[in-house]
Amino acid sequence: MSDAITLTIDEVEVTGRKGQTILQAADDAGLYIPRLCWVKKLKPGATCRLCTVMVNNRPVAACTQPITEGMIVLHDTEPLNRYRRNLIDMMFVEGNHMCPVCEKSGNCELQALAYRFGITAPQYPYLFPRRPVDASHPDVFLDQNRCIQCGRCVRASQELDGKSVFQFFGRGAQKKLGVNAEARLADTNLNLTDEALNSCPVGALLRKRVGYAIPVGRRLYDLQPIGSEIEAKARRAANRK
């Protein structure tokens, strides 16, 4: 018995697996769905919402929502389109992003997306909130002006590194990313080769010493927009036939 699915995504007939997600199958056909709060390593955490698709007229994350055979979806319309610029203008407002001075530029998700949806400045007012710098780890800075609560890092440490070194507390404006530790970051079991610090997608977890060390102009999303990779297997198998 096949474990062939077919869909349909945007008019685009796709074959995906059985198990496979709608973000899944959607990467395999070359056909890209935004996202932050996924990567492959990871389960995945539908936090962000970025991927949200329309399935029979019902909004669903592709993330998690299993495909199904002949599943009708729908991802590149204006009105979804539309939303996803207004969580991501939400994302910028809400923290301190500094692109021009980040060590992240060219590299960060979040900003790479904005460029994808031609946001070139927030249209929410700034909120500008206080939030610390723990600089106390000899490796590793955890800046929380940037951090747009994705859960990567908490998912990776737990699921990767096996540990705990990352979690969430607090509500609403109040939720922070804290660590397992009294207060600060040099307190927990983070070491430098850990899963979590590659998993995240903006400039809150850096490692130190190693700034720049790829000049801005040769970094990932500088070459290329976010989602590149994936659209161009849609193209490499259009060639083929």
Given for the second form:
Amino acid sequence: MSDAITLTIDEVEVTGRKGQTILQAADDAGLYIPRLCWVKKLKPGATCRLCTVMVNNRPVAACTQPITEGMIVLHDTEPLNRYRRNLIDMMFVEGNHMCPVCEKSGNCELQALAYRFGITAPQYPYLFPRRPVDASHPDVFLDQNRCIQCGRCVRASQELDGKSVFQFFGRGAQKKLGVNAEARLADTNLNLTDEALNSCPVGALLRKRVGYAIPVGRRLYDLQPIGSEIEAKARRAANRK
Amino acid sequence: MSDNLKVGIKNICREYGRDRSRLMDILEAVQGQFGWISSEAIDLTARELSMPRAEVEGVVSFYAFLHQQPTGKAIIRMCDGVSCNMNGGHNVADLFKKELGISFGQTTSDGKITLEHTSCLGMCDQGPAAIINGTVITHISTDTVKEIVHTLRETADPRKLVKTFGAGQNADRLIQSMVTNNIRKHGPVIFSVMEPFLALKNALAMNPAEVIRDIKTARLRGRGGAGFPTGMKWDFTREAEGQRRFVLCNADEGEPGTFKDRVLLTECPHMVFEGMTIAGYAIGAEEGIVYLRGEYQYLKNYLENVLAERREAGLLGKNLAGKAGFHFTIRIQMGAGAYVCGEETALINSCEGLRGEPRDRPPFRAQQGYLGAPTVINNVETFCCVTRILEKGAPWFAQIGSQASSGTKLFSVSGDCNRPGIYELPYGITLKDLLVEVGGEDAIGVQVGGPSGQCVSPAGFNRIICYEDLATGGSIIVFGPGRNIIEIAGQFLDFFIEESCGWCVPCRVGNVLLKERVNKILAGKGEPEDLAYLEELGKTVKTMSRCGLGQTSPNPVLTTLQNFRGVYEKGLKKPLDKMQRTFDLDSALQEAVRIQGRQPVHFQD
Ligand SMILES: Cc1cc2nc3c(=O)[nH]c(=O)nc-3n(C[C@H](O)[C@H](O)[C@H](O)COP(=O)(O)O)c2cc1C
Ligand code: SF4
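Since the one above is the form predicted alone, can you give the form predicted in complex with its partner chain too?
Then the entire complex follows, led off by the chain already shown.
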């Protein structure tokens, strides 16, 4: 294998392939670097910044940084984990996240990350923005209160569905998710088979009428912490030795 | 109307070859013709360019100067920069509201005048300032507000408000602006006599590698803030693979307190364009773009004319200056009110007709910049230095300034000093000497490098301005006795909140949270823990943000916490035992009080 690249992540030697990012190489090695805006099939967005790691004393996003031979990556450090925790808190206070009444509870990646980081309540004051719910579409809700602007639906619609149903409008604190119509989701060409519908990590984009098919308590992250499927790889590898 | 719109947009799109990478120009033309960009206009534009309407709307909604609502015939954009406000900008703003009977963001009921705030206009030495439909009005006082409103109501023509023209080229028939240059100190590199076109001649007599070698020997570093060695940047771009290459000039000048590039474009445009042409020769590019901030629209015709002159003189175009095989053209790309577009990858996106969001690196612009081609981006002043280096020789340039920082630097000085304006001084000057030069000896603090730089206290006035110590893109704002340093830090935070692109969580949310806590301290409700809270939050935003904007946005707070800690501590109170001051009962009850229409019984005085 001539395109193998060896790097070190927190003193663990990891072998990746040319063209991989730090995050991909870490995943393959069973090292979980927290992330919200990254998913396998999409180009990286680097909006959530949770995967920030240190390389040569400089912070870089693991989801966009290509690996190089001999690279030394610091990931599971006290300050970085603190900053990651702070970012998760920010996402909670920026929107209106009422976990107990949210039908994504248990399958929500933001909530799962909060659990993983031991967060019970955010340390920052809630900003309580006023945001609309768009229920115009017969089969889909768009609840802006829960949107964390990760951009996964924007990219999925473009890259997987060949459409542009979602897009960011405005900028700064006023930036928000918009749709490809004058105002309503119902007036876009969104289809029930669109991959974009499966891309939302939180409860902003939901299919109607299927919310409680699996009861709370038996959902994905009720059963195992987020990231454990990646970490299981490392355990399996260790067992084989 | 609708047919008009249809035909108008069709023609505009055709004029730009229905090229969606020219969306900025197209949208500006649509707004120029129809006054604003309606939902229907977005639809029609999207259809003409065969792109989703959401992408057009994403762009329109990103830029402050593009309007999705109808506006008045005259739009007053009042500068909300710290320097203007130190000169009485707040009072002028209040009076505008009173005279017009509207708030900021609103239009008078007769549809004549819209009132808006805007981030720093780059008129810091002659504020309070406003731009009205592209015309700059400086030195506005509470006495002149009435007249401005009256004239706009009567004529809707802001040019009627310009009675005298500023010195130098500001009086040129293509500018005719009341803006003044205020050049206070002429130095050897920028503001001294130049032998016309000698630099270009010298460059073309060498081969491109030799030109880059000279730039390296001169030890030229970027004047836009980051200070990257220019020769090295050119080398990378030259070596990168690509059919086309580009030279981009960053004239977005948005850092509050900076206005030197405006003066350079007004007084030395040939020097700027010549520097770009030399860069084109050195890296093998045939196309150059000047990204001009929307606020400097009033310079556009003048600059276009200078370009035309250079074309006629054979200094641009095919086989220019008699050099067979070397072709170079320059066009001007207008911005539309977004500070973040000064960040080089955001600038490229904006030039390509996209939202002005920065890009992830890698790929680097030297390899994949504008339209995916190898691209050099330099600041306006950097290009001027290039021209002088090629005219006078690298050794001449290298002996000016300090060891690691050769040459001179332009400082844009504003705030509490007797002689605000532009100073060309060699690197290596102390802050103290600079303060004497500008008449600001009694300063209690100096903002060096704008909000993204640092606020230095008198204990640091012996520090030296150069890349090794106090680096700066040139913004110097002097704070005199009686200024509230924390309040100013808060205003700088407002700037970053307004100008963040909003892409990433730390910058989009973190700055809002920083401001909340600074406000609390300003309201006299600060607690000792708040300082550590601000530091931790600031460090999070700095470390985790994607681009230079977020990475520097907490600096107003962090550097004042470091250098003016006493000022913060004086405003803090230790909370009573077991009381949580953060909780403000009155404001927590506000909404309930509003709904119920009465105060809660227990808490009435
Ligand atoms: C938010 C932000 C705004 C910037 N604004 C400007 C600007 O207005 N003008 C400028 O020359 N550089 C600006 N820069 C720096 C540019 O990214 C880039 O470093 C510079 O244009 C390179 O030119 P130089 O090497 O000649 O300085 C900005 C950077 C950031 C992060
Ligand atoms: S740091 Fe701020 S300005 Fe830069 S990409 Fe992130 S949100 Fe945008």
